[in-house]
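In structure tokens, one chain follows: the form predicted alone.
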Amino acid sequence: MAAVTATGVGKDYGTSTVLNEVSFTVPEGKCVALIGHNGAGKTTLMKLILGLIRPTRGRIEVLGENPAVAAAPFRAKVGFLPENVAFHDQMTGYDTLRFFAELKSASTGEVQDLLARVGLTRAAGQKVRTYSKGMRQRLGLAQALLGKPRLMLLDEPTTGLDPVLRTEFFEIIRGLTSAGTTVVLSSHILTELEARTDIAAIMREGQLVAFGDLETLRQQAGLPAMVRARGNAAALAAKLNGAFVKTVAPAADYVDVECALPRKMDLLRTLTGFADLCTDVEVRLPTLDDLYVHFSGRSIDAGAKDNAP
């Protein structure tokens, strides 16, 4: 069963149209980097397979049900966190979590093992009001983990978190699609995601221009690969030129030479003939931040935030 299902997908507000033809499918058990400029649509797509609101045309579908009309069972089969987590400052960790858990009908036994899971046993019994934004992240995670959900839609995830916690965040998320959980996470940081996401979705004005795996992607792309050879610059340079798609001007102990993905291994095969020059190679594949810039025609900003409705 697909975990996400979308066709022919548009949402309007009045005149305006957010969202427009959008389809694709999400497999169970995948991690999918959902990324776009500001007001590209990813929010208004989260909360479409939310459930939240319903969509202008097309068709969406949520494990294998329409998210707007499920029953109480459906959603107990999702976590969402979103990116600006509010809790009662008054409430203790503990409670805040137990109270989601009776909310989603969840085993409240869960509570003491995902504030573990989350490392905020020792601060579980301390009031909310007392939590650094870190801290608000992490109890939002472990809310969005309730129930063992099969699907779950993370906004914003990491932020506020440093890198040990990043990394964690990250092995958490292995760990569940291992375990056949769908997660959908939107990020701005590019960087964290390359490694970690088995399918990137690149939206761009309510479109969704992209969506594959890096290496479907790259080949889409077409986006050459950048190979550093470091030794005699000068002679490598001088036997480089002209055979593949552009020798970059040698530097002091090295040449950068672009290559068509197709003939990287060429490229490497001839280098290693030139033992007596190259002393070293480094390979640089078309990046996620390079994909981007590619399909949707602009920079991501850090620091930018979906502000579609």
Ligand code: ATP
Contents of the next structure:
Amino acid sequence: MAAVTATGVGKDYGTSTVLNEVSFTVPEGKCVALIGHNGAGKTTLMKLILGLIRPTRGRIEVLGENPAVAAAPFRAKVGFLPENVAFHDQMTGYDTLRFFAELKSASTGEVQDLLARVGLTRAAGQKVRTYSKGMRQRLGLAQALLGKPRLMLLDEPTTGLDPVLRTEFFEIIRGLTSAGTTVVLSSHILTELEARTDIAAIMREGQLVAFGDLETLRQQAGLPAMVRARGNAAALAAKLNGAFVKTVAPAADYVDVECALPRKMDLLRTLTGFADLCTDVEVRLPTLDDLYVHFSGRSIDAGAKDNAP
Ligand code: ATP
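Having seen the form predicted alone, please provide the structure of the form predicted together with adenosine-5'-triphosphate.
Now the full complex is given, and it begins with the chain already shown.
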């Protein structure tokens, strides 16, 4: 069964359309990254998936149900970490999680296990007021994991985390998806998503402009690979010029060759044949950043980039 299916979904607030014609299917057990500039509609889409708001047009189905009308058992299957998670500062981490477990009718027996899973066992007895940003985010993640949800929605979960915590966070996410949980998260930091998510969903001004794994998006975009061949640059350039899409002027000891992705192996074979001229090769495939610029027609918000470590 698909975890989420959206068909022609639109959302208006008064006369302003904030989502339009959004259609996609998320298979169970995948990690999807929602990417888009500020105001692109990521949080709105998450709210629709959670059933907190209803679409103005189209249909959304989550774990086989309409989230806007589904009853309590459905809610237990979906975990949510909001962008700005707020806790009661005077409560300890342990009491906070127990409180949420009771609210969600989840087993309080899970609390210790979850604290261990997010690395908060030692801090469990401390008041949340003493927690760092990273500890709060991990407590938020533990809260979202209560009740062993089949779908997790995480709104900018890594904002404010240092690189080590980010890595640990994605390790937890990988563990979840390996066990079959579906994760949908939003982020502005494309470099951290590239190797860590299965599907990228690129949004622009309320529209879904690309949806798929990196390989599929690379093929759809038709962006070239960049191959840097080191060695006798002038001789390599003379041999390669015209044979591939574009050979860039040689530098002192290397030549950069732009090559259509389907021809990458041809180029590498050709270079291997010039063993006396070519001493090394580096291949650079289009990154998620490149794909984002291609599909959305803009680079990710400069302000958001400032949040990157
Ligand atoms: P960010 O990256 O800044 O969190 P986002 O992609 O999550 O942005 P949304 O919060 O979904 O964007 O907002 C999309 C658009 O919808 C924005 O223009 C926002 O002002 C508008 N919007 C969101 N909620 C409402 C509302 N309740 N009433 C009117 N407009 C709204």
